[in-house]
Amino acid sequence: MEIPEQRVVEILKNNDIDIAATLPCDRIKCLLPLINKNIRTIPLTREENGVGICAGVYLGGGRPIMVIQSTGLGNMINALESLNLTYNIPLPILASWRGVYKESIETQWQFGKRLPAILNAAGIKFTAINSAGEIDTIDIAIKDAFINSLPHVILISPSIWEGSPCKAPEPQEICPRLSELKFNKEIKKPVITRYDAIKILAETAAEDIIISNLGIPSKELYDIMDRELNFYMLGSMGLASSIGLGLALVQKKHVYVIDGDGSLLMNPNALTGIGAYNPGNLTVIAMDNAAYGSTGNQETCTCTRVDLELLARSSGIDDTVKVHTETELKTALLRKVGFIHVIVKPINMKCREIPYSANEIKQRFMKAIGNCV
């Protein structure tokens, strides 16, 4: 008898499945370790940061999946519209379909039976796998994914494992460690703007890349030096140095990433993904104004109380620098510091468009790295 699990594990071998970005589900316990032990894995701690990765991932030449619970989707589904759908970047899921079949837990039930609707109605694919006959089924979703550059979602039916042999494996204990953190920094009165801090980073970079966050920050970057190897976010907030980091994990140049407090907050996940596979070719330029710039400078909760460099080292990135001026920033992106916390004044420069689709805008940059699309 075939395993299903093996099975489904040569079907990403097959389809030159590179990455694999994973969160738990029960029904699926046996085959994420098989996976893990057959394809390059990326634990997640949500669902939306694993988009992000995952869509740096392509953009730097690999070939992602996500292998997740199906209740995930719900908080996948604004990332995959603004990321997946807009820029045109493939993405194959195989969920869990929970809430469905022999389902025990009541609050899977409401989510569960609705999200073919739901899915419907965001115009994300899906294919529906319910019995272990139609495992084959999933090769052709994944290579419609990447032929048609879409997200594809395969829901897959608990029933599909009913009667496997695989078992999980014994749960790893935690590693015994010291956990130490000094820290005494100053944050001190702003006086730069971000427009200056990216100037100076666009003077830098040189052959690297640069991600640069959503709104203003893009347009800054646009009007002071436009760049094949620029990519201009358009929306998702949040998922700036998600993508950052899937593209260093794949590709040899250094990765930029000018992302903001606002973002960060909103996903602090990315800082953990980063701090956990510590990526050497990546930095992270913290934009700190203490306002959501693009939205009327609201203030943040960096005004008063929160760090993002302590944020950061917390978060298990050691390199990391605090800086105020031009001259301390340019020395921080010349050493390529992981984490670059910058402190800058609330001031939005008044900016040009970026006249590009977001189409435009991904295939000129995987071009300028050397992908075809």
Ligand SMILES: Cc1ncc(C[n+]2csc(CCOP(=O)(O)OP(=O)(O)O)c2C)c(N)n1
Given for the second form:
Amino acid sequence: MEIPEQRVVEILKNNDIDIAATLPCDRIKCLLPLINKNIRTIPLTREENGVGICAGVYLGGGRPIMVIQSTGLGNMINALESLNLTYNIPLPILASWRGVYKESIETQWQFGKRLPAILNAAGIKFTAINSAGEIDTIDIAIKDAFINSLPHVILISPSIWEGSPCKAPEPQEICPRLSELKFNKEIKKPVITRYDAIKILAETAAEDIIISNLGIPSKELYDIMDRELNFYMLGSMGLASSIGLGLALVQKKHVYVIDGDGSLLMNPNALTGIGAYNPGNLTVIAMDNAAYGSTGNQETCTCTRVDLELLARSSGIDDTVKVHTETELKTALLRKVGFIHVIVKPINMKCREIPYSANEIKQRFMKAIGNCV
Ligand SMILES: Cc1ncc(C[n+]2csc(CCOP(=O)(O)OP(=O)(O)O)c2C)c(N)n1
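Switch over from the form predicted alone to the form predicted together with the named molecule, please.
Below: every chain and molecule of the assembly, starting with the one above.
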């Protein structure tokens, strides 16, 4: 009899899955290393971040999957709604379904038993797999996700793995190392606005990709320079840099991300994800106006305490810089620095609405980077 974990990996390979974004569950501790051996694996620190990375992978021409514990779906709903369902971005999700089958952990019960109803209410398609004989329906669900450009959750009961001879590998110990940080930077009074900074980016970007954060930054970019290689985010707050990472991992063009202090602080996991890979073709431009600018300039904690460049450094991003002027920004952009901390005034330019639907933004973007839609 075929080992169930091996059968699952075969299905993923037959579907040309090239990136698996994963976060562990005890019940799939034998499946995960097998996936890692066969498919490029991106370990996640929060599932929502994986939704952004996988969207970027897909936009860049890859075929991603997420492999997670079902509880992680609770961390993903907003992103699945405002990114995947809104832009029609496919995402198969293998979720180890906890809380129902022989579940002794009480904290799993509430979410686990309600999950099918939650997914139904959220308009997210799912397939439940309750026995080893149903494993092949994973193939149908993956194809459905890609053919119909939607997320499709595959809830896998732990019963599937019962009796499997597959063994989990020995754990690895922490790598002994020295952590050293020399950081002495000044944050000065801002002299430019986010609009000024985006103008400089527009002059520099040439044939590069620009991902712009939701709210006013996307409208400002549209106002300054609309082009097909702009991916305007309209929702999924916190995932701009994650989408950028996914794109950078699968295609060659340089990717600029216009991110915001509020959004980076909502999902600092994006920075640790980038720090783990340090892709040379990704520049995160952190527009720090010390405020949630798009919602009325309410103060964020960068105003008095947090230094985003220091956060990026401590997340493992090696190449960082802090800029205050247009000239400094231009130099950093031309050098394609990994993380540019731009100190800007909390001022929003009054701009037109972006006239495209989310699907139009996606279609023209993918066409421009050479992928069929
Ligand atoms: C999950 C979630 N919470 C809150 C909002 C409302 N919201 C939209 S844009 C935004 C501010 C983003 O601030 P920042 O990242 O600093 O960018 P800025 O607008 O200042 O350029 C907020 C809070 C949202 N869209 N999604």
